[in-house]
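In C-alpha cells, one chain follows: the form predicted alone.
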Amino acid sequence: MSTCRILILFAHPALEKSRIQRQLIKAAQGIEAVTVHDLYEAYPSFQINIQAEQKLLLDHDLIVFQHPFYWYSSPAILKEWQDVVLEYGFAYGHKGTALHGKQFLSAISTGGGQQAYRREGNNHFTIREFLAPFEQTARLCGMEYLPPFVVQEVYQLSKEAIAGHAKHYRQTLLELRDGTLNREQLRQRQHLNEEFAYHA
C-alpha cells in the first residue's frame, strides 16, 4: 500500500494566543510524508505564490485546512488562499482536473461544544451544515470530503485535555498517510474524531 502524502495548510492568525491549534499543529511536525505550511507565516502580507501553492497540491494525495473556525468559516488568509489558488482550469472547469482522486480534510477547533451546534442550540446548525462550502468546494474540485476534524469547547479543556486531542490528532494523520482506517465506517462517521472523548 502506497504512502498517503498529507499537506496541511495551516491558518492561525494569532498563534501565541491559541490553546488547541498550537499543539495540534506542534503534533503534527515531524511526520513524515506530512508537510505542515503556515499561510500566516509564508505570506505575511497575502501576496500569495500561485504556482508555488499549486505545486505543493500537485505533490501531495490529501489536503487538510486546518485553523480556528472563525465566524464559522476560516480566517482571512485561508479564504484568500482559495480565491487565488484554486483556479479555473487547474482546480475546476474545462480542464481543471489537477486535484481530482485526492482527498480533503477540515481539521478545525470551536469555543462552543457540541450542544451549541444543533437545530436547538446557540447556532442553529450543526458543524457539518456550516462546513458545507468547504465540502461542495472539495466536490466541484474532484475531490474526496473526509469528516472534519473537530476540537469543541476548546476554552473549558484541561491541559491534559489539549494533550489528549493533539496526541489523537497526530495519531490520525499517521492512519491517514499509512491508510488503515476503515473508509466505509469512515464515511459514516460526521466528525473524523467522534469516537474519541478524553477522560482525565
Second form
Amino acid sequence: MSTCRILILFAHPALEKSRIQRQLIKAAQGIEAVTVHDLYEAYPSFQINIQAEQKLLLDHDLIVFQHPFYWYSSPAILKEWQDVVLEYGFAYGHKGTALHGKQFLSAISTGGGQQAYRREGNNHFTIREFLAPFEQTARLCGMEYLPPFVVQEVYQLSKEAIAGHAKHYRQTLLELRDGTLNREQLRQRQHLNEEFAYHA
Amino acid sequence: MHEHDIFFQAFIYLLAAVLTVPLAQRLGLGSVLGYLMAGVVIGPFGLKLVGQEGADVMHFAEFGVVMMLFLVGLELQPSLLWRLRVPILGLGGLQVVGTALVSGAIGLLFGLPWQTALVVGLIFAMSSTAIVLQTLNEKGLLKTEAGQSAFSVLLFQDISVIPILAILPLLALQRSAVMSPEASALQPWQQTLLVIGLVGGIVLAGRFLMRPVFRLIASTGLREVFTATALLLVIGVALAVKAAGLSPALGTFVAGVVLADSEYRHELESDIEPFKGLLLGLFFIAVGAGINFTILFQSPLLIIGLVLALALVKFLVLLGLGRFFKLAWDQSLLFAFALAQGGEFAFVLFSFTTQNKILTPQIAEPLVVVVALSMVFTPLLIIIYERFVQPRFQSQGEERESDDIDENENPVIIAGFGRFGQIVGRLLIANRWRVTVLDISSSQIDTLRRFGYKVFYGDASRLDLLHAAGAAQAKLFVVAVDDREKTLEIVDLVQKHFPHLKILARAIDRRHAYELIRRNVEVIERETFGSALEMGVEALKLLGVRSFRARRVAQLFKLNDEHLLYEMAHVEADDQAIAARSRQNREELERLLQTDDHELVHEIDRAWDVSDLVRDGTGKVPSDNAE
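Form predicted alone already given; the form predicted in complex with the partner chain follows:
Up next: the whole complex, starting with the chain shown before.
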C-alpha cells in the first residue's frame, strides 16, 4: 500500500496556554507526508479560504481534526471550517464525491477522565457518543471513520505523561501513514490509543 | 607661528592615529593598542615628532576620560546603579584594600619604609578606566557579568581617589613639607558638606534645569546648537567639580546618571560620542608617547619584573575576589585579566606625591614607567583571554550574553510617535512588550513621558542615534513618521546598517507603498486604508447588509487589494520613468476601477449557499442543511 498522506486540521484558540495540545502538535510536526494546518493561525478573523482548503483536502488521504474538546465538540473555527469548506456538490450531494474513500480521525484532549464519560458520570455520554456528529459527517462525505485518538484527564497529567502521549501520537501518525496498523483490530476499539492510554 | 605649530601637531597626531589604528584593528589588536603604538612611534623615543608638550596634551586629553564617564553615566539608570551597590562597595572596596596591602607587603620585603610601601600599594590599586572600558566596550564584553563587575570596581576606584588624596599626606616621610593642595583650607566636615552639596546641586540642576533648557534648544531644530549645549554641560560640570577639588570624571558621571532617564539621553549620547572618541584616542597616544624608555633601557630587568609583579598581584587579588563574589570561572578570569594594570589616576597620584615629597623621584619615576607599560599590555591580556581562555568556556559565555541583551535592550523601536505610532506602541505596551520610542516633537515627548512612556528626542534618520537607541539589539523597527521622504531615508538606513531588523513601515498612500514594497519592507500598512475600509463596512451595514457579511466582504476586498498593490508595485517599476506623476495617478485609478470588485461578492456568496440544494432537491441531504 502506498503512503497515506495525512492532513491535520488543528484548532486551538489559545495555544500559548495549552499544556497537552502544544506537545501533541509539536510531535506531529516535521513528519514526511504529514501536513499540519493551524487554523487559528491561518484565519485569525475566521475568513476561511474555501478553495485553498478544498485543494488541501484533495491532496491528502487521511483528514485529522485535532483540537481540545470544548463543550463536547470542537472549538468554533473548526465548525466554521466544516460549514464553509464541506460544500454541497464538493463534499456531499450526488455530485459531491471529492472525499470518497478518504479516512477521518478525531484527535482530541479532554479535561474529564474515563469515569466522567459514561452514564453514571458527570458527562452522562461516552466520548464516542459525543463525537457522533463528526462520525456522521465523515459518513455523509463517504469517508472511513477511525476510532478517535483521545487523551483524557489532561489537567492531572505529569510532564512525563504528556511527553509519553505526544510520543505515542507521533508513532500512531507514522503507522497510519505507512498503513501498518491492523484495520480489523482498529475497528474493534473504542479509542485508537485505548491500550496506551490506560496502561501508561 | 604658534598656530602653525598647533596645526602641525594636530596633523602628526591625527596621521599617526589614522595610520596605526586601522592597522591594529585589522590585526585584531583593538583600537586602544593602536593608539598606544602610535604614541610610541611619534614620541621622544620613536620618531621624535612630539616631545615636551606631551604632558600638556595628556592633560588636555584627560578630558576624554571625563566625557567617557559622562557617557557611562548616561547608560546607567539610577535603578541600575542601585542594583550595583554591592559590587561597587564590596568588590571595589576589597579590590583597592586588598591590592594596596599585598603590593605594600611586597614593598616592605624590598626594604621600603611601610609608609612608602602603602602609598605605592594604594597607587597600584588603581586600574585604567579609559583602557578597560574602551576595550571591553569595543569587544562587546561590557554587558557581561565580568564587564559589569569591572565597571563597578573602576567606579569605586574613581570615587576612592578623593579620600586617597586626603590620606596620602599623612603617609609622608617628612611631615613638614606636606600640603594637600585642594583640601588645604577646609576641614574634613566642610569637605564632606561640599561634596554632598555639589552632588545634590548636579542632581537638582539635571532634574529641573537641564530638561527645560534642552527642550528649548531642541525646539529650535538646530542640531549644532544642541551639540554645543551638550558640550557646554559636560565642560561646565567638570569645571564646577574641579573648582571644588573633586574628580571631574566623578562629577560628569553623576550628571550622566541624572540625565540617564531623560528623553534626551540618546541624543546626548550621539552628540558627545565623537568628541569622547577623539579625546580618548589622544589620551592613549599621549600615554604611549610619555613612556620613558631611558629608564627602561637602564634597568630593563627591574622594570619588566615590576610590570609582571604588578600584573600578577592584581590578577590574583581580582581572581580571588571574582570567585568570592560567586562569578563563574570564565567571568572571574575575564574580570581579572581586564583590570590587571595600573591606571591613569596613578600618573595623577605619582605627580601629587612627588610634588608633596611623599615619594622621592627615584622611586616614583621607574614606577610611572611600570604603570604605563602595564597599561600598554592590557589590550594584549584581553586578547590572550579571548583567544586562549574564553574558548574553553564557549557555550556558557554565549548563553549568558544573549540573556543580558534581553534584559537590557528593548526588542522594538518605534520611530515617530504621533497619531499612527502611538496606536502601534500602545498595543505593544499593553501586551507588556518593551518599546523604545524616537520622536522629534519635544512638546509631544513631554506629555508622553508624563504618562510613563520611554520616549526619546531625536531624528531617526541619524545612524548614531539609531545605534544609541539600541538598534543593534532590537528585533523590530517600526517606521511611523508622517513624512514620505523621511520614511524612505530611515528604511534605507536601517536596511543598510541593521539588516537583522524586521521593518514595519507606515505608507502615506499607494505610491509611497510601492516604494516600500520595492525595498522589500516586511510589513507595509497604508495609513488610511484600514479606517476607510471600516467605514465602508459601516456604510454597508446602514444599507441593510448584515454585519457579518459586510465584514467578510471587506476582508476579502482587503486581501484582493493588497494582492493588486504588490503586483502593481512591480509593474510600475518598469515604466516608472515614462509618464508624468499626475498622469500615472489617473491611470492607476483607472486600473484599480477596472478590476472587478463584483467577483468578491460571488466569492462571499459561496459560503452557506443553499441554492444548489434547493435546485437538486434530491440525494443525501442532511436535514439541518436544507433550510
